[in-house]
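In the form predicted alone, a lone chain appears below as structure tokens.
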Amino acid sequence: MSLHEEVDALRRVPLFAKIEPSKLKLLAFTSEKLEYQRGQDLCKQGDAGDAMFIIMAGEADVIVNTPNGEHTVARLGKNSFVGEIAILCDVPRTATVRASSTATVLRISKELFFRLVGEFPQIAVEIMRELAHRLDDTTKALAKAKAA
């Protein structure tokens, strides 16, 4: 994927939709592009949160360890982001993220992430929206499980 293609792909990620192309080019250039094969972990539950990930192609599962084994709680696809909680809260990873197909991702370091949020507050608003949606989904799933 060329730098131009990465910028176009980033523009389609809601988190970065309102950022000017020159800044997206800088983001694409300063982030790390990685390829994961099916079954490889992007990050593991309990590890230090030193980066977030943007899925540029492919899919990944979000998996939590429970007393009864691993439990898949979400499947992420193209233009999704993950790993922001460990960065924002400065806590260990809350889940394992595992490629469920060949996946191309951009790894955005903690330092770059905070620089972006400082320069573009709209990113923080988009992250809050996504976290609110995830919390709502989790609350509904817990209520459903409790009722069963």
Contents of the next structure:
Number of protein chains: 2
Amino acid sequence: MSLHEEVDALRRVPLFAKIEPSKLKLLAFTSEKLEYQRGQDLCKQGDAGDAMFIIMAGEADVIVNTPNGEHTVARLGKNSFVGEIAILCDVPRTATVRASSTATVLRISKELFFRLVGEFPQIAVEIMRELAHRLDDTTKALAKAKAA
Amino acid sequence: MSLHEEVDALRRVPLFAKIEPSKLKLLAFTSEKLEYQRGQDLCKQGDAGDAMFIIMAGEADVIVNTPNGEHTVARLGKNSFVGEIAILCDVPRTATVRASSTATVLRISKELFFRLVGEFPQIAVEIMRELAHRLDDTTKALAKAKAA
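Alternative state: the form predicted together with a further copy of the same chain, after the form predicted alone:
Everything in the complex follows now, all chains and molecules, and the chain you saw is the first one.
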């Protein structure tokens, strides 16, 4: 993929939609683009977390290990991001993320993540918004589970 | 309280610790400082959310209405912030927040919140970190409730 095509692909990710193309070139250079086959793990629960991931194409499952075995808690589609909890909270990976199809994934290191957030407040706002939505959903699911 | 004392109080809030005192003057001018008596509500579940709150002194309970009545899900102490979900997600208040003692509270409007986050990435990082922690805690509680 040419640099032009890479920048174009990044612009279609909502998280980066408001960033100037010239700045996206830097991101295209400094992030890693990885290809996963179905069944391969992007990260494993319990591992140290040094990066977050953005699904550029394909899908991945979020899987939590329980005493009763693996439990799939979410499926991530194109443009989803995942893995931010470990880099924000300095805790081990809270789940395994596994490609459920061939997947193209942007790997953003912890260092690059904090640079992006510092330079582009809009990215921070989008991540906060997504975290707030997930927290709202999880809190509602918890209330429901407790009431059951 | 003098402006100097107000700025000093703001500097002791971890969310604002890294902001220059000259900028904190702006925050002291543009945010509202409110006093609540024990039992008074900062916000009510179901209401539209147009501000977040930072507890400067005292304590407040986070209360969720369930079919079985009110359920206190958390107690917030000094320097906690709350109410960010409604302004980030444009959803009604997901809980009632009620002063459990006399409390001094900084009310930050939605507009000011987005200005602060845009101008001070460090605030965005601290909020993301706190949201990520809460999400991690809630996800673990959900897994436990489902396993029970």
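Basically, rigid core = biggest C-alpha set you can superpose within 1.5 Å across the two forms. Numbering follows the first chain given and starts at 1. Since the model is a prediction, treat every value here as computed from it, not as a measurement.
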Core-aligned CA displacement of Lys140 at least 2 Å between these two forms: yes
